[in-house]
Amino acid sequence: MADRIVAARVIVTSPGRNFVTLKIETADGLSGIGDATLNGRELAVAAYLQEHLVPLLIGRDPARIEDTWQYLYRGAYWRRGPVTMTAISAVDTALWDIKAKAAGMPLYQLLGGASREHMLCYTHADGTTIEHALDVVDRHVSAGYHAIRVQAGVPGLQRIYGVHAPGAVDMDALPAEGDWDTAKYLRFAPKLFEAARLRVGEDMHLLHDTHHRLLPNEAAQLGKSLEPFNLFWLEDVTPAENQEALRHVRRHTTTPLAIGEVFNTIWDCQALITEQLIDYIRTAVVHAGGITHLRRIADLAALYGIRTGCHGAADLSPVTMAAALHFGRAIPNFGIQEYSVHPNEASEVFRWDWRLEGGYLFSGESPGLGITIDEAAAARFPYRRAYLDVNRLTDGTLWNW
């Protein structure tokens, strides 16, 4: 008789920041975990899982991953969206963890085996001024990184993305508000990267994130102005909902473009890929339907010479990083992996075997994802409501954050 799922539970914990984890257990004694964290809306996914998906899982064959994915996606009728797809991602990732454990091999082996031995990653250098940002760059260079995302405060603006940490965790606090002036930013960005390139030389990969804040023509201007500094990529130059906007940007700059961390399905990026309007697709395991669906996105991208650059901020749990590294090790068109250090407390709740060494990330060799969760430790860190920032233009108009 085939194995069956006998239990599934949602674990909400906040070891430094909020994480939602799904743990699935089978009659054969195997278990798998998947990340279900949606920053700022964590409990919405937890409820979707607990109230709607967990009852559907009990009694199912854990080996039928594709059938389960289709069942949860097509069977919902109300499809797509970040809450639904994050929940499906957690189930899918946990089932792949179980399947690889049953096979006695690390997950990347089930995905076709290694296409590479290690993965290039980038980390963040954020500063309130150019000099402050470059000091952080120097520290990352000394630590062995080969790729660094650089962000700096724009003179005249008080709080902008990438420079100031999100608002403090306060159960009664509303989202912190940043301010924005596009004209100031467009004048400032080339100065930042002129200084950065002078500091690090030509061999260091430099990246930058605009965080959806520009209109199409403004994005084209920025890309063109940064061409002399040979960026690895320019990320999220304009809101991702308007895929046609990237046609205009693409016509006016050769700076490589990356987008997609807020995408949830292949249909969100289909035109961007098939029209070759981007160079890197940023969708992540946790928000794009898990390994099953992210592999479809990567396969489509590979047909058009587009590489992956999966989202990897610290608000995605160590479970997502484990999955991303097994995925990135196997696929042929891996590009780069974002890497942010998790809070120290996270290592009390999660144990993982992936590692950072010499500026590269290495997936582990343990069966499955190579990561476990200590539920007793998780209980010591109760959920704390928190929000991502919002953003306004200097005249008070709500803008993209």
The other form holds:
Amino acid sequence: MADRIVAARVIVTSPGRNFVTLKIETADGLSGIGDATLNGRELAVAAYLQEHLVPLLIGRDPARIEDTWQYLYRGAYWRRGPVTMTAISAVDTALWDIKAKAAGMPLYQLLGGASREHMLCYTHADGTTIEHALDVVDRHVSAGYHAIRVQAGVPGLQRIYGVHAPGAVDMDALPAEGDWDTAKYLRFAPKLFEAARLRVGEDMHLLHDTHHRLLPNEAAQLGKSLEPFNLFWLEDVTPAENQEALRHVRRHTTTPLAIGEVFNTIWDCQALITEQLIDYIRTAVVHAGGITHLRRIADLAALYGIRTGCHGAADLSPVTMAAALHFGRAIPNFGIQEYSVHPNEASEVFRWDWRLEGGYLFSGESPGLGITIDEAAAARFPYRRAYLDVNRLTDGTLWNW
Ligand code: GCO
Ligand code: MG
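The form predicted alone done, now the form predicted in complex with ligand GCO:
After this comes the whole thing, all chains and molecules, with the earlier chain placed first.
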């Protein structure tokens, strides 16, 4: 007889920062987990799961992953959106975890087996000044990284763009406000990368995140001005709600473009992919419908020579990283994985078998995702409201953060 889902629980915990996890249990005694963390809007997803999806899961056959995905997506009538898709992702990821455990295999085996043994990753070097950022770059080079995202404070502006204020997440506070001046930034960015390239030499991969702050023509100018420094990618140059805007950027620069951490379905990147307007797609397991939907996006991207570069900031839980590494290990068009160290307390709540070694990430070999959650430890770190920052132009206009 087919197995049945007998319980599903939403676990909200804050070991250094907020994480939402869905745990599904079956009559055969298997369990699986999925990440449901949507930074700054965590409880919306927790409620969506608890109130609307958990009742639909009880009694279902956990093996029917595709049917469950379609049931939750089409069956809601209201499709897409970050809250809905993050909730669906959590269910989907937990079901893949269960299926792989039932098969006695690490997830990457179920997805077709290894296309590679290790995965290139990049980490962040954020500095208040160019010198400060380059000191952090030096530390990452010594630690063995092969790819580094570099961000530095623009002289005359208070905040480092796209990076939280020092001290990381401002728990319990209202959103911090940054200031932004595009002209200053466009003059500054080439100076930052001239210095960075000089410091690291030719082989190190350098990346940069513009955090949705530019208009299309400004993005084109930036891409052009960074060409001499041979970036691995330039990320989120525009918000890309208007995918067609990337045609202009693409026409004017050969700097590789990466977009998509805030996207939640294939429809958000359909034109970007089919018109080959980007080089890397940034959608992540947790926000883009789980393994099932991310595979659809990656397969479409593969047709056009576009590779993955999944979002992997510290606000995506270690569960997402586990899933991303099985996924990245299996697919043919893996590009790079973002990697940001989680707060120390996270390892009291989650135990995982993936690892970083010599600047590469390795997925583990235990059955399933290779990650568990300790619910008693999770309870020791209660949720605290934490907003993402907001950003204003120097005249006070609210801008993209
Ligand atoms: C990245 C992202 C992060 C985001 C954060 C939002 O490229 O890692 O842009 O810096 O701001 O993950 O939740
Ligand atoms: Mg980003």
